[in-house]
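Starting off, we have a lone chain in the form predicted on its own, written out as C-alpha cells.
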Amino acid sequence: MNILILGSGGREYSIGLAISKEIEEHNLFFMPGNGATDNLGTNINIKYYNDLALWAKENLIDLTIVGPEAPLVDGVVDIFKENGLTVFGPSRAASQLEGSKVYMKNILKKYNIPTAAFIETTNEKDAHDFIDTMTAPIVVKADGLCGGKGVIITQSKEEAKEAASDMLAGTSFGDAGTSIVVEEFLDGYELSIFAICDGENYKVLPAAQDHKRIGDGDTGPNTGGMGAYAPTPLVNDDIYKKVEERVIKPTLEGMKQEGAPFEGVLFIGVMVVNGEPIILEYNVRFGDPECEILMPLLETPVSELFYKGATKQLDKLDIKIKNEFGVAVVMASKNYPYGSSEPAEIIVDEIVDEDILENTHISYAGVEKDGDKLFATGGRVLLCVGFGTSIKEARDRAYALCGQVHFAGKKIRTDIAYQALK
C-alpha cells in the first residue's frame, strides 16, 4: 500500500516505524515528517489540505493516517473523504470531542457517561460562584486546544478564581481559554485507554500510563508527556469491562445520534476512583508518548488495523497483542518546557550489547537533519523505548538505551513506570 502519515512527532515516527517492520512492503510518505522520518519513507511539504488531497489522489495513496489533533479539528478528514480517499481519523464534527472541552463534557453529561461534577461558562462571576461551592483542589480547563497544557489543578479557591479569570480574559491561553470548564478534582490513579473505532465497532488496546510532569515524582509543570508504559497492571478485566459498557459503547451510540459518528482513535483519559472509572477527558488521536509503546506491542499489522478502521471493517479484525511490556523514556531539550533551546547534535553510540540491540529502539520527534547529522531542535527530542517480559526489564532496557544517546542539555525523568514498580 501507499500510506501517507500526517504529522511530525514521535507519534507519527512510531506509526511509520511499526508499518516499516511489517512483512508486507508499503511505501510511506510523511507530511511534513521530521529529520528522521525520511529514513522510513519520503517527507513531503504541502501546506493546504485541499492541495494535499489532490496530491494523495495523483500519487495513488491507499490510506492516510492523521496523527495530531489540529488537522483533525480543522477538518482534514472531511476534505480527504470528499475527494474519495481512504483516511483514518474522525470528522471535523466528531473531533470536537477534543477541540472543545465544553462540547466533550456536555456529551458525557447527555449520555450519562461518568465524569466529574462541572460547570462550563464564559462568565467570570458564574465561575467564581461555582468555585465557592467546591472543596480544593479544583480543576480549571481552557475550552480549546492548548497542546496538552490547558488544564490547571489549583490548590485553593483563590487560586482557582485567579486561573479562571486569567483564562476568560484571554491572558493564559488566548482564544482557547475564553470559555472554560471548572470541575471537581478526582483523587485516584490516571490511565490512558485507547479504542480504535469505525463508527460502529471498536477494538480496545492495552491501557497505558503517561507521566505528564517534567520532574521525578510528578513534580514541576505539566508537559506533553515525559514517558509512558504499557500494559499497566493497575487495570483489571473489571475496569476494562466497565469502560466498554459505561463509556465506549454509549459514546459511539451518542455520537451517531449527534450526527457525527466517531471513527478513529478515541483516547479516553480515565481516573480510577475506588475501582470505578471516571472520565477526565477525551482526545481524538493517539497520546504521545503512549503511541510509541503501543504500536510495537501490536502483533496485528498496524496498517491493517488502521485500514480496517478507516473502511468500517473492524468487526472482521482479530487484535493480537504481544505478551510483553513496553516503557518509553522521553529525552527533552535543555529548556523544556519553559522555552526553546539551541539546536544540539545528537550522537548515538555504537550499540554492541545484544540485549539492547534486540529489545530497544529510538523513536525520533523534535529533530532536524543537516547533511548526515541529526540535531535536537524540538522540546521533546526523542524517546528511548524498551521491551521485556516484565515492566522492570523493559524499563531497565529503555534506560540502558538512554545512556547511549547524547546531545547537549538532554533532560530525562529517571522514574518512568514508578507507579507499577512501587
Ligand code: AMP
Second form
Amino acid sequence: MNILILGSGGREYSIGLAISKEIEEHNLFFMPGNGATDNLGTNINIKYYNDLALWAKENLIDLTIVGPEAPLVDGVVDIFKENGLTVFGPSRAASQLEGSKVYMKNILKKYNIPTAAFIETTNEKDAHDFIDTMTAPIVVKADGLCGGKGVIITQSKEEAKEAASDMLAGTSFGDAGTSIVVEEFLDGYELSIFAICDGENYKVLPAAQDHKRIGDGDTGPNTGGMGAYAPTPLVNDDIYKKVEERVIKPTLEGMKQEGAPFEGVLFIGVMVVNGEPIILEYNVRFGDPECEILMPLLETPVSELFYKGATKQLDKLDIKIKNEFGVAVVMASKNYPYGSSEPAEIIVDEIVDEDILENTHISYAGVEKDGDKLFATGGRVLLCVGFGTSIKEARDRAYALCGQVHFAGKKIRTDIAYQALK
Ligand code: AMP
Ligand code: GLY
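Got the form predicted on its own; any chance of the form predicted in complex with the named molecule too?
What follows is the entire complex, opening with the chain shown before.
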C-alpha cells in the first residue's frame, strides 16, 4: 500500500518503523516527518489539508494515518473522506472528545461513564460556589487544547478559585480557558488504555503507563511524557473487563447516538481508585511515548489494523500481541520542558552487543538532518526502546541502549517502569 502518516514525532516514527518491518512492502510518506523518518520513506511538506488531500489522490495513497490531535480537531479526516480517501482517525465532531474537556465530561456524564465529580462553567461565581463545597486538592481544567498544560491541581480552595478566575479571565490559557471544568481530585494510579475503533467495533491494546513528570520519582513539571512501558502488571482482567463494559462500549454507543461515531484511537486516561477504573480524560489519538512501545508489541501488521479500522472491518480482525514487554526511555534536550536548546549532534555508538542489537531500537522524534549528520533540535529528541521477557529485562536493555546514544545536554529519567518493579 501507499501509506501517508501525518505528524513529526516519535509516535509517527514508530508507526512508520513498524510498517516498514512488515512482510508486505509498503511505500511510506510522512507529512511533515522528522530528520529520521526519511530513512523509512519520503517526507513531504504541504501546508493546507485540501492541498494535501489532492496530493494524496494524485499519489494514489491507500491509507492515511493521523498521529497528533491538532489536525484531527481541525477536521483533516472529514476533508480526506470528502475526497474519497481512506483515512484512520476520528472526524472533527468526534475529536471534540479531546478538543473540549467540557464536551468530554458531558458525554461521560450523559452515558454514565465513571469520572470525577465536576462542574463545567464559564461563570466565575458558579466555579467559586462549587469550589466552596469541595475539599482540597481540587483540579481546575481549561476546556480547550493547551498542549497538555491546561490542568492545575490546587492544594486549597483559595488556590483553586484563583486558578479558575485566571482561566476564565483568559489570562492563563487564552480562549482555551474561557470555559472550565472544576473537578474532584482522584487518588490512585494512572493507566493509558488504547482502543482501536471503527465506529462500531473495537480492539483493546495492552495497558501502558506513561511518566509525565520530568524528574525521577514523578517530581518536577509535567512534560509530554518521559517514558512508558507495557503491558503493565497493574491491570488485571477485572479492570480490562470493567473498562470495556463501563467505558468503551457505552462511549462507542453514545458517540453513535450523538451522530459522531468514533473511528480511530480512543486513548482512555484511567485513574484506578480502590480497584475501580475512573476516567480522567479521553484523547483521540495514540499517546506519545506509549505508541512507541505498543507498535512493536503488535504481531498483527499495523497497516492491516489501521486499514481495517478505517474501513469498518475490525470485526474481521483477530488482533495478536507479542508475548513480551516493552520499555521506552525518552531522551530529552537540556532545557526541556522549559525552553528550546541549542541543536546538538547525535552520535550513536556502533552497537556490538548482540543482545542489545537484537532487542532494542531507537525511535526518533525531535531531530533534524544536516548532510549525513543528525541533530537534536526538539524537546523530546528520541526514545531508546527495549524488549524482553520481563519488564526488568526490557528496561535493562533500554537503558543499555541509552548509554550508547550521545548528544550534548541529553536528559533522561532513570526510573521508567518503577511502579511495576517496586
Ligand atoms: P488530563 O489532561 O485531564 O489528563 O490531566 C493531566 C494530568 O493531570 C493527568 O494525567 C493526571 O495525572 C492529572 N489529573 C487530571 N485530572 C485529575 C484528577 N481529577 N485527579 C487527579 N489527577 C488528575
Ligand atoms: N503520553 C501522553 C500523551 O500523549 O498525551
